[in-house]
Amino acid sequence: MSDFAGMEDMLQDFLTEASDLLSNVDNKLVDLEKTPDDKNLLNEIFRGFHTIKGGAGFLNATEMVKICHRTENLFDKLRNGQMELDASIMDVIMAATGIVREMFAELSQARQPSPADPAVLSAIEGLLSGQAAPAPAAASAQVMPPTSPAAAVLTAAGVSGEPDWNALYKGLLGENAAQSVAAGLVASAAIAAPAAASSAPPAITSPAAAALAPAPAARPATKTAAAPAAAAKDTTIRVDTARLDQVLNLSGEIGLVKNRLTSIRTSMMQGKLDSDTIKQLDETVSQLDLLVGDLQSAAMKTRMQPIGRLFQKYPRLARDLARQLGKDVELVLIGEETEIDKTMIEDLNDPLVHLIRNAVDHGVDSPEERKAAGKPLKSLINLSAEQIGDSIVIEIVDDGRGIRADVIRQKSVEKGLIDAETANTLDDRQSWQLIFLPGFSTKEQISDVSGRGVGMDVVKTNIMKLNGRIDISSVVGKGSVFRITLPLTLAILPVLMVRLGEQPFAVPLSMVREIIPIRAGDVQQVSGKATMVVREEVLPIRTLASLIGWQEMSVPSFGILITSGETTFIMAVDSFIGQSDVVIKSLQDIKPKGIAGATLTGDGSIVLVLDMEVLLTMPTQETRATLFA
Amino acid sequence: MSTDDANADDLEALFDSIAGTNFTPPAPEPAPVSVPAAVTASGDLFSQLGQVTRQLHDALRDIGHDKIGQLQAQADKARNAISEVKQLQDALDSGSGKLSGKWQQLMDGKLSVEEFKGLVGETRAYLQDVPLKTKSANSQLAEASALDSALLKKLADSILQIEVKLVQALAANAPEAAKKAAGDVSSNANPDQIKTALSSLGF
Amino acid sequence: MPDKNMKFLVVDDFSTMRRIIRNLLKELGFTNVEEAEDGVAALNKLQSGRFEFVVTDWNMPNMTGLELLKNIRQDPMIKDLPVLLVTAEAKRENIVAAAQSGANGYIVKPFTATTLEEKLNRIFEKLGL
């Protein structure tokens, strides 16, 4: 049952906007660690909590109002100089934002948030009241004169005036307690371990922070429950009104052109076919062409969102993970304003989270290694986005230990992913790509922090689903670069139209390097394969006909240089039509192998769009003889 | 936290009182109150003074409700005392919540002997702390209530003084007959005496 | 009875909040509502459009609601505009500051359509609308 019947829209609005706001707060917090006295930052964070609280109030989310209110008060004191920020206060604040985020997850399932972890609340309370929680050790030292009869009895068994704690404990819990003591100890040790790890860099000192330590473990139930909610897709989109206005304006103009066309048609139907009318028709159609083009790009722009919306979640992620691992890492964001298709933003999250975790966990070297290598102790990871032509390029660049290609090759052979012979033929670039093979992991065990059990192969699959690709380059000792190249949008695909016999096919333009004529004299037979030398590179020739399992019908006259991942080859076709932007429609019930979908040409005929990644896996063997048979 | 829970109606009244007085809306200048051209005749002065004094007297009767006014600073002090007490209470409250949570953990078998030992220490410290905190709370409350009544007395006294002075002024300007009926109004007259004097003067 | 077609300006940096207030006003029959995302934007709109009522949040970047209020009261063209301040806390000092700066009313978040109606009606009454 929804706790928000009748308020779904408001809830959705709130979640979208408040989540952004919280990510922003998280980022500011990471900045604040560097400049704890920045009054502007303090003010902005204060306002963030204040705003979230205001919205939560309208949703009757009292628990969220409560924790935001307390945290806001804390920032009020900080910005007024009544309190000074230190590592322990920072931990409390970070825990509070973590709780608010979990509450968002609960809200997104239309449930009222459950109460915040009391340990965090009382830690905030303690900081607000300015009094440290009573230190247990000191207190017990002074309060234990064994005066009461019960204590006297118990002391008899104890040592030097101390009560016999074991006896007391058993007295309270019964003889069977011994077993649960052990269990309790194990449990508390398990909780203590990650807490201790996370506190490594700035040591937690204050009792408030100590009270907080078990917090991460305290809400496991909600955390797992939250995961599927986060996976649920947000079906709404926020569009800049100016962009929407542009779409409306263009639609209006197209309406006018349509009216003009209708009137021209009427004249023509009445037999008015003079050159003036034809000229008018021509002008009007060109105008329509222009306007529709504009409308298409304007409509597309409504789907574009700054990638910063996605990026802003990551500095906090990197910081938390780095602290947990005892590393000092700063994630620097570059090009947050770069716009990208909204549907891609969501699908990019998982791969990026994985790559960032990977960079912090495996990429960045340990403080000891950095010291030994003479590097600055703090590692920088740059996360950048840039539009280059029709592509968006996202890079994750670390200054860590780099990836040793020979180690990758060796591991791949050990794991039986490739054979030793193949391994020897691979250059560094090809070796790095092995990381993306299913079943590859350089560590013996998937470390806890890389989480979710998602491997790099899934990262690659996800990127490829977006018609993108991922490349690695690395210099041992200096760092690694993971580069993701994506099309600007998924809705429109620039293709090259080619022909096999009379049938047109479309090849994604992003894979086409160039078009070359195939002349019998240029084709050579190298180790049983038909090849051609293009700019001093020996490339195999594969015919489209054999790739899709057609009978060779004629001697191919054109070759299209196709690059996919690390493979480059020449695909032989009969002729080519030209470049075009198409909207792909997926095929509903039939799924022919190697076909990504279909689209319509201007004259209404159906064109199949080729899925090159799949086609490449088809075993074919073109010899010079079969080509020119 | 401290003042959030102030009564909404009180705040509304406070808002209205300030919005009405301190801020002069940029409306056209208020028309001057029409005062008789010359208040030379003692009769005019007499009747005006009389009405004012009657109003004042009536207002005094309502003084029990109307407690803010110019002595707001002192009222705030009282309020602060109360909020401090509330903080003390909250601290006690959260302390007991925390402890009872830990005891529950103990009873569930989730604490080690060492942790249990710590818990007993914390609990004792807490119990010792309670009387200290309540004592402090009590004295704060006593101070607050003293402040409240002191404030009211001061307010009532000063208004009574004004009344007395006005009645004396009235009597001095009253027609002879009325003057006699009213008799002498002493500087420490009580409200009843003022009421009688006003009636005798015809108000 | 005030004109239901009265033109409102709702000022808040949080668009969800603007939408909430807009919806509440709609429930009360006021549909002529525009929005601004902070005091600066609001002041620009107010100076160029014929607005008849301002509902503004207090805590905003660039220009707070209180500063907006003061600016309104100093501008001869719009100084008589009724202003309802929205605040997150019923704090005495806030209420006093609002009243002293010339607010026509204040309302504490969260509120219902009924509360908003009461607050609006009080202001309409005082202004003789």
Partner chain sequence: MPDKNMKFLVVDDFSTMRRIIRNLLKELGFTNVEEAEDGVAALNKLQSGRFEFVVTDWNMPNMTGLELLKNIRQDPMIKDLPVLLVTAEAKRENIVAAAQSGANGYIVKPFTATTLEEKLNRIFEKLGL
Given for the second form:
Amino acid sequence: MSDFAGMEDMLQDFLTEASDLLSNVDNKLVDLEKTPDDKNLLNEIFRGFHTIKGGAGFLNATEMVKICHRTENLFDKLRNGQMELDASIMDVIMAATGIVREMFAELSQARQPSPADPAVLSAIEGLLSGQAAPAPAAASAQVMPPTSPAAAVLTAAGVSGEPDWNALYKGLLGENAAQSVAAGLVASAAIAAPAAASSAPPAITSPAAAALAPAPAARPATKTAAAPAAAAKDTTIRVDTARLDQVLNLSGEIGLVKNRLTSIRTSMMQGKLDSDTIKQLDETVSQLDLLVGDLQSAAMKTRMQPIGRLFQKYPRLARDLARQLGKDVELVLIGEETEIDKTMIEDLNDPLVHLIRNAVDHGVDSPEERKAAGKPLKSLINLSAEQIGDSIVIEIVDDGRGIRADVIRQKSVEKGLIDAETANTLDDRQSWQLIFLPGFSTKEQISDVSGRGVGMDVVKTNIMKLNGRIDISSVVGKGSVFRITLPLTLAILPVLMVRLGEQPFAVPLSMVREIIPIRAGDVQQVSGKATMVVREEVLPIRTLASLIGWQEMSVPSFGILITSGETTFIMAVDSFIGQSDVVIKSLQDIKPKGIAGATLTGDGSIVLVLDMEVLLTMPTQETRATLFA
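Okay, that's the form predicted in complex with the partner chain, but what's the structure of the form predicted on its own?
This part shows the chain on its own.
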């Protein structure tokens, strides 16, 4: 039986509110580390943590109350000036918040949290008693030393100083964060303490001991603390009541129009077909059209959530990674108020984690490199979001070493991903896209996560699933920009309706550049393949029939300029119907390649929505110029 029988709604409310509060606390802790004398910021952190403790107490989550209370004692000493904040103290506080996040995961399974890691509790008690106080930080801001406390433990364990990416990533998601990191923090605190502190709790006394010490009982692994269920996505959503009021008001107005239409229909069925009746019908249908459009827009807004709820997870991730790598990195969040479809937020998490991790690890140069290049020792990574038209644009911008296109081409050839002849034909922009190929990596040695050539492939795959695209620009020595472009929502998709024979198809409008007529005299043969010159640009022609594997039945009359990533080509079709905003429905029991789903036209016809990204990766027969002769 559940530990929270009859309290499910209360538990869900607590998890939703407290998870947001804890993410906010984590971000403010990162800010506090930069400005340790900011008492207002410390008070905000204190209040957030105290609110979490209060909710845990109401649910009788005793173990969570204990860790929260002890951490509050640390905050109190910092606030009263009895202790000065430095990176080692912050590491212990971060380990404590990681434990609280783990406890959220257990609560999400309707189980009381298990006891906190004794190593972290000992570290907190040592700091409170002054027995194991870390050495004070230098007065001036400095780059973190190459061997951080957790890295020291890893080195002692024989991991060649490679950062424990798994521990850091799990820490972000709430998976055994304390167990993976806390031992090193406590060991570092004990080493840094004066010799007189020998009476400190003897749990761990050296990095080697920390690495070899038996781990406490493992906390059950869960996917994410923020999720209400361990095995399912969060399907709940918080909606502003003003938006719901708008939906209700529009529904009421549509009801009035429906009554008006019913009255007009009754009059027409009784034989009243004069011009006034027809005019009333036309006006009422037009009014209904406007109201339905407004209702659709209002309903869509109920699905929209501020992307800041996703972004707020990452400052701590960047901070922990930078500390592991001996770098000084600040993650700057921009456009947190930008709204995005709730269904897209969870699918964006993994790509953004990979991109931020890569920016800190690969993009940001080392302190020595930055000093030699005359750069500030602190590196800035901007994570921004903005709405541009019907799209959401997310950018990850670093001021690091940049991406050398020639190295990318060389590594791709060495790994057998492309041949040397192909590599010689690629420009820089095309070369940068090679990093998304499965198996691509610039790492010489494979660690737990880095070096297998999987991360960036995951990024590209997940973005494509969201009907988006990712582009790269870079300047060697200056930095790189990763730009993700996504549709505003996945529920409504603007498309261009085309025909192949009598069968209609839908092409995502975001990929359509323009429509042009195809005349036989304009088609040229280049190496036996059909091409056309459009404003001094030679573009290949590929028929829709060849893309989907149909037999060519007729000579296409129109061409659609399609842009997909770095590829631009002309897709030849028989005719086009026009632009439309459609609701995509998935095809049950069957998942044909190259088909994103289906929709209905106004006359009830079924239209297949093409997945152009997938179609372009499938082997197709080249379109010959003779087809248009």
